[in-house]
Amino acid sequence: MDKRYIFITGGVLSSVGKGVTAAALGRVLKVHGFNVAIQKLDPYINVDPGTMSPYQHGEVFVLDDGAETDLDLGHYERFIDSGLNRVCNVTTGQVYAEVIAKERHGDYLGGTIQVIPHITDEIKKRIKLVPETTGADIALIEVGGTVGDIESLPFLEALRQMRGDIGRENTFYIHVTWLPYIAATKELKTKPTQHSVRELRSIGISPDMIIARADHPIAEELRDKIALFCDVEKEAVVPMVTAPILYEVPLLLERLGIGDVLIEKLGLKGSGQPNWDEWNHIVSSIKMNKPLVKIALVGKYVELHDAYLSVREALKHAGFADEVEVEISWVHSSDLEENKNWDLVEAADGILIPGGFGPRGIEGKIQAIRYAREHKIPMLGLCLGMQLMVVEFARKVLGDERANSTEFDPDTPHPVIDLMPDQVTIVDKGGTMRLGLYPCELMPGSIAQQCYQKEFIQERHRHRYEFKNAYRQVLQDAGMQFSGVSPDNRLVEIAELVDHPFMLGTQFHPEFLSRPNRPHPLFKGFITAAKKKAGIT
């Protein structure tokens, strides 16, 4: 059958809930039989965010083929439970550095190179590519931003061009908006909503679909006056409350009947009755009372929470299956140095050391971990939290505290952590670093290869630095027992303590492949030792 596309813009304001609503759209059509693939357009200059500050754009998201990604590709997988590829996150960086390359390769012929046809063209050219390289019936595409917006108006005029390309019979234009709240009057207005629709309709772009979101339930009246001066049906005004459970907007789409009304529009057929039985599980676990787990989360970005949306989203996947309510308290590594929020370690059931890059905070997260080592502390350390475990066990076993990464302190006596061979030499930052999926071979026995119940995994990496194998015996005979290991036993990927309940470091991010339906086993392991920690059985 013909490929169809579902092109999702946002107006009024940012952070209207594009994402999300992109990803359970998907979960919806995924439900009714169909196979998904969804693609975020970046307006940004940054060719991905790679080299981006956490603070100013959240967390990195990695995939399978080493693409650093914006962190809707995370909420993509985890509502859709299938991997994307790299041309599922489109920059504006990416478009005009292929169009210059092809320019100075002379492809072009000694045209004059123009946003339309030239730009546009490479937006439709890697739109394509979703359903060609993915195998998807349906392509969800996300435009990051706000209609309005000058960085946008390429992207959305290759959406408006997609129409003519490809028939009007397979393309939907869904606009989510934001319906602000008046306190002074006790209403919702729809003006914003108005004003957007007809910036967009400017640029040739007529939804069939609006989402109006709101912080409060929306009239019946208020849906007819969108459809009236919108010029939608009423049926295709989707009013979108703010739901207190990410999980459960799939199932409120599909209750207003949105899988329905799509495929009827894209002349689909579904697969008959959809079963919900699974995501009604999750969102009825979620619900349940369930008794309290502590995870102190010691990080150098805690101020953001979304530095680290794949973790605490993997942390919830594992306690929604081991029927308790993780509550994670978000310590800044920077202030353990300074003797404060001590108590919220000292509180937790368990201990997350996370990933990062540079010597801030450093020293508190050592802290944290030597007091989860002393103290029989449950604690999972990712990436840098692995190599952190290493470097604080190193300075017990050889008895020097000058040990280190030389990430921190090139000149340390003792390097246990050292860059990696093949990125000594490289100068560029973006998209450098080992990336992707690799695999490792577990340890029979260990607490790794317990968790997973197998003994050959691939995971996500997102690293420059390694252990250093020269410290790997010494550390070894002393208690530290190395489970995870590449094929060619060169690269430590995981590490853990002998003498300890949960002690785990992995160099690679479990927290990419963890789902709501399918919790990763490491953080299964991790909160299922942390609930024993707390004595509820």
The other form holds:
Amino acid sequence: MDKRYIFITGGVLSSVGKGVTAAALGRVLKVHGFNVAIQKLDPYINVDPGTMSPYQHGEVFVLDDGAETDLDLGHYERFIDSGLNRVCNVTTGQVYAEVIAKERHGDYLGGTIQVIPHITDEIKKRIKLVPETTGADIALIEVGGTVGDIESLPFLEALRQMRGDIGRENTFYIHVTWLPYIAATKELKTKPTQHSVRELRSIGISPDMIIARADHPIAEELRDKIALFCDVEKEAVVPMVTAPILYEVPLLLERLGIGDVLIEKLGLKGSGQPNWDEWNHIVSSIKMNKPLVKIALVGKYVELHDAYLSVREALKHAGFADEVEVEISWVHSSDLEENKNWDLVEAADGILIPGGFGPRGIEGKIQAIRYAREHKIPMLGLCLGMQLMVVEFARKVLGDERANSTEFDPDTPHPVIDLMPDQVTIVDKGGTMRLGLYPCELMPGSIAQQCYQKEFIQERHRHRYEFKNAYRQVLQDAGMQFSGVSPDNRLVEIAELVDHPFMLGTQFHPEFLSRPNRPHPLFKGFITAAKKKAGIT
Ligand code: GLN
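Can you swap the form predicted alone for the form predicted together with ligand GLN?
Okay, now the whole complex, with that chain kicking things off.
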């Protein structure tokens, strides 16, 4: 079958949930029997978000192949539940780097390199790689930002050209907009949507569908109005009121008949019997009234919850499965250093120490880890969290508070965490960490192995530092078990404490592989331990 492309652009303003909408559409099409993949086109100039601060861009989501990508890729994978690859996140930086490299190589000898056609051709090439490399029947392509942004113009032009290249029948354009609410008159307004569609038209793209987002119920006559003014069929104007539950969005879209509209418009034949049982089950377990489990997330970027998006979702997934409501207290590790907010840590049934970079707030995290160890509070450490769990334990065992990671103290007498040997000569910061999927063997009978119920796993990584093997024996003798190691036994992947109900840290990022329908075994184990701590049976 011909590959189909659904292009998703944003109008009026950003942060209206375009990424979730794309992800949810992916789930709808998957349930209708199609193999889907989703790509994000990011108009910024960075080659990838890996070099940006979490404050700028939220979490960096890592794929199996080691690509450092936009956090929307996390939504995509969680909703469609299939692995994406590095072609699924394209930035202006990547496109220009490639075109300029080709120019230097002489590939365009004699020619003048221009945005059209050279840049747009490169963008189109990358769009077409999505079905080619994933085997998807339908590729959903989301453009970051909002129509009208200067940077997104070449991407929109490429989208426009795609219709001519691969045929009207194989392309579908969706514009996601926002209806502002005027409190004085208690009404939603469609004017910004009309303007945004006009702006899109001026670039040469006429939307086939408008998804109108709003925080208030959208009256039927507004749908009529948008259809009339924006020249879209009424059935293709989709009123999408903000859903309190993220994972309900695919069900809402399905109820509005979007699956059938898309299938018809793209001339496809669906499975006929979409089976929503699994997804309905997820949503009903979210809606169930459940006892509360409190998790203190002790991070250094907590002001911006998006910095820990996958961690938050993974905690929730484990909660659905364990029939508890996970309530996250966001604790700033620097506050703990100043003796503030300890009540949040003390009230918690579990403590989670997520990943991070740089010295700020490190000692606060270590104090929280010490509290978890001494009070036997279930604790899960992710990447930096695992490294600091080792530092805290080493400080106790060696009786020396100077034990540290060389990331924070290059002169520590006990560098229990140190730069990986193959990182020593690396100077470039972009894309040079140990990234992506690596294998790990689990120690039989350990907590980790009991959680996974298997002995060989593969997990996603993003780090430069590692556990220093010279300290394995001494820490092991004192009760730290290295329950996950690389198959050559060189690299510690999981550390756990023997004399503790659940104190476990991973060098990898399990949160990237948690799905609402398949909670991650370690998050599940952690929440089960926290549930026990909370006295819930
Ligand atoms: N800064 C640490 C390292 O580079 C941890 C990284 C992380 O938490 N992702 O190894």
